[in-house]
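Here we start with a single chain on its own, the form predicted alone, put down as structure tokens.
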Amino acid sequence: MSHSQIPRPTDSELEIMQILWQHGPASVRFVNDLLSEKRDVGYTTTLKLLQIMYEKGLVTRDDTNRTHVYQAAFKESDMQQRLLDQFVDTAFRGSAVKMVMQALGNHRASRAELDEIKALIEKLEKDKE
């Protein structure tokens, strides 16, 4: 499936999907109790919105036992992959040059951070060769 297949989750079903990537498979029990410790959500707002998240393909459900186990039905880094091309694409007009130049001017990167990025562009680099 490429990228752009992926659903697009919403910033609470991105949030019930990192505690799934974390975790691995959970109950709703489970992801309620985690989403509690940040601010008060309700048993029944969890177990729907991993409802919905089933039914967009966001999520798979192992029914076989009388409590439900979800699990993420994607790679986080595939999830980031979409995400960020969407990001690029309709923020920066397609320009990964742009958000990077933007990132770097507002944010004081560290030395092991530049250091990684330029890393980073000297493997992209050898791997065009």
The other form holds:
Protein chains: 2
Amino acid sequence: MSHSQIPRPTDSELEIMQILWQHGPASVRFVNDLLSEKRDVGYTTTLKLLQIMYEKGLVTRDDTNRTHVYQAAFKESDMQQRLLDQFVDTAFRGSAVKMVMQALGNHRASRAELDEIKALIEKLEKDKE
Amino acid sequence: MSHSQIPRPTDSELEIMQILWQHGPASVRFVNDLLSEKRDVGYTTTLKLLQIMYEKGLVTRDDTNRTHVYQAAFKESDMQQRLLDQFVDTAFRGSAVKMVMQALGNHRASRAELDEIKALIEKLEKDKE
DNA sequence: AAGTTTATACGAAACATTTCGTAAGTCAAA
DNA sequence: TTTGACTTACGAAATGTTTCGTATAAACTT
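Form predicted alone done, so how does the form predicted together with a further copy of the same chain look?
Next comes the full complex, this chain leading.
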């Protein structure tokens, strides 16, 4: 199927995307086993979700074998960027900086992580010269 | 009505919250006028949404006059923090730092903004000592 | 080969969200 | 006082999401 525009995944769909990104191509069984560790979910529910995600173009699948193997259709970082843009727009009126400040202010980041961010900022500022 | 737990606002609801945060307490008419500038939406649609938001506890209202006046039930920053936590969990597997890096990497922030963030980081690092 | 387990497909119920039509009341102007 | 504009309340259609039961076929076990 062809898709002019990929829709934003729902929360449930994103949960499954996470599994596919973390573990690579996987069967319904595999996805459902991992999903079941976190919450109560039936096998056919997971199957149906993956089928819908396939129709939406969120995942691809290999159905040469009886057990189909699903795979994320997008890189995690690309999807994150899209979700981030959307989130900044709706929750922070488009201000990524405000969002960053809020995230740093209340999430306890380690010193190493803070240093990493600081280094990125300095690199960005250098690029600006 | 009493509420044990306030649900996450939907996208449409958040759009209305933004208006209430930006302009303060407002009538359905006022909200709908602003909303209509961006997209096509009927008056009773906006009314219904505000009524539902009232039932959910997202807004309060003053109904002493015929024209009810609605008001956000939460500070914008509090809501942003809640949405942010949720977003980081679902989209970045809990890593606020990764999210920040991605936001800074792809959003063009001004030098002044970058400096502001750097200052915050240095303050946080000082607090860590 | 017969029975058990495992797979997909599909329909539909249950639930949530979005949208709006219609009814009924209030208010102000003609 | 009648008319018209404006208001809230409410029901319900339209759409999207989540869940699972059932049917059917394939593969494995004994």
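Just so it is clear, the model here is predicted, and its values are computed rather than measured. For clarity, a rigid core is taken as the largest C-alpha set superposing within 1.5 Å between two forms. Numbering follows the first chain given and starts at 1.
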Can a Cα shift of no less than 2 Å be assigned to His107 between these two forms, given superposition on the rigid core? yes
